[in-house]
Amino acid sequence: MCLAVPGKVVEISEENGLKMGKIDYGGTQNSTCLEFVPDVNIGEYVIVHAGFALNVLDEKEAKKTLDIFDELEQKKSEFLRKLSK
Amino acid sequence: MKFVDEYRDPALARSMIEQINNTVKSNWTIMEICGGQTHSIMRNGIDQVLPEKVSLIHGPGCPVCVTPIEMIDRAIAIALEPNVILCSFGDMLRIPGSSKDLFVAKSEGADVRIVYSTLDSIKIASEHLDKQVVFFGIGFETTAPSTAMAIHQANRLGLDNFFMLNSHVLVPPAMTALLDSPDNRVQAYLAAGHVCAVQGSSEYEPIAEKYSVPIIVTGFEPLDILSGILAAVTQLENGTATVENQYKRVVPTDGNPEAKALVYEIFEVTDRKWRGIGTIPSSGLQIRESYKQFDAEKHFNVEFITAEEPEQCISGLILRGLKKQNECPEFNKTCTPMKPLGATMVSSEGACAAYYTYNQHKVILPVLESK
Ligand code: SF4
């Protein structure tokens, strides 16, 4: 129930007074309530639980995390290079 | 998929495992709180590639699994009333109550429907004004906003045929209850990423400080989990105990203010019983007095129904990290996902079901194997 992958907002609409949207997960699309992410724009990624978007994914932070992972990997290869010298 | 595949990179996973190996010196026990993480750990074989000194124990973080048996009995009692449509998420239908589950109630004629969103049940209520529509709402902080929104929407639309059978629980009080228990084994927590997406990471700071446990807010992809473990091990070795957010792309420090505001407009904190664990103070949400006309327990008068769990199921010990799934004598004998005895075997995120699906076969290590 708490597993979810980020999906991309492809459509924003209003239904019964609620901000709704279509979210695309690599091809499959689902209707989702966007009331809790009032400032979300088309093209941004959100985390959806049981039909409700809970947060907009912070792309800058996503990139930072990946950079940290890459740094770790680089440090390791440097270390291995030194060892093999 | 974007923002998914990058966090599943096998080469990076391997180097992260090496980092963990290089960091760990003593024996440590780390609990991942969330059932989604348990599922991901088993599916990716992470538990099988960690150094022996690092033990992962699986926390109580599957809301389906901790819903008390009497709530299932109450849901069944309501579903069997005339003129009722009972809606819930698919997982809830197979949870054994004391004599049957909701699927059996359905086969006996009850109108039980699986919905994807709480708003589907609002739609059903507005289309069936002659019926009483009940949503069986369970979950942690992650699903509480959607449950709150259903009540808010029913109120706004003036639906007097919509009711909520609510069994919401809160994670931090369960974390402190585990730490307070005399048989506690937890030395560090991986906090549940999507619970924190709503509540923020700040509410864990007093816990980390009071109990001197590192708490790492962790996501669900293999690299997220491995970096959570690395951060926990690093803190444990250094003797620090702070809250660290390894899942910043989804979790802001203060969570989601809109979601929190609505949750606390509709609900207030109460004591709640957890299946297999017992009552934990201030660990649940109940519908506030001002919205009590939507409270299904009051409307259908089912509060008197109580029940005890089957004795042979040790899921309570498993949910507290005191026993492993394979130590249960019923595991894979009288208890399988097709015929579950206890709730931890029902939900795919339950510790017993995750173990049954992945660990039994010991062959899949997708993180490491795929190139
Ligand atoms: S294997 Fe079945 S009976 Fe044993 S603890 Fe898990 S759910 Fe309960």
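Since this is a predicted model, take the numbers as computed values, not measurements. Superpose the two forms; the largest set of C-alphas matching within 1.5 Å is the rigid core. Positions refer to the first chain, counted from 1. Compared with the form predicted on its own:
- When two forms of a protein are overlaid on their rigid core, residues whose CA moves 2 Å or more are considered shifted, and Glu35 is not one of them between the two forms.
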Second form
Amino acid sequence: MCLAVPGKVVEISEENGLKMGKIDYGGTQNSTCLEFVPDVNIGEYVIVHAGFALNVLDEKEAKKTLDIFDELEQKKSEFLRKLSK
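Form predicted together with the partner chain done, so how does the form predicted on its own look?
All you get below is the one chain by itself.
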């Protein structure tokens, strides 16, 4: 199973001839190859899998996905609290 995660482009650079970016995932930042999305700009959201940005998302769709991830995390926390009782 694969999971592609949306993140916000906060920096764009070139490394060894490749377009690279620093992507923010709610406070955690990682380096990502941007070669598959050459027209991406700082401030836009991308879907990333295995270190490669696969496509650009509009902010509304990205936030919708991130809200779902937050909801899943809350449900997990509630479930673990119930288990520990």
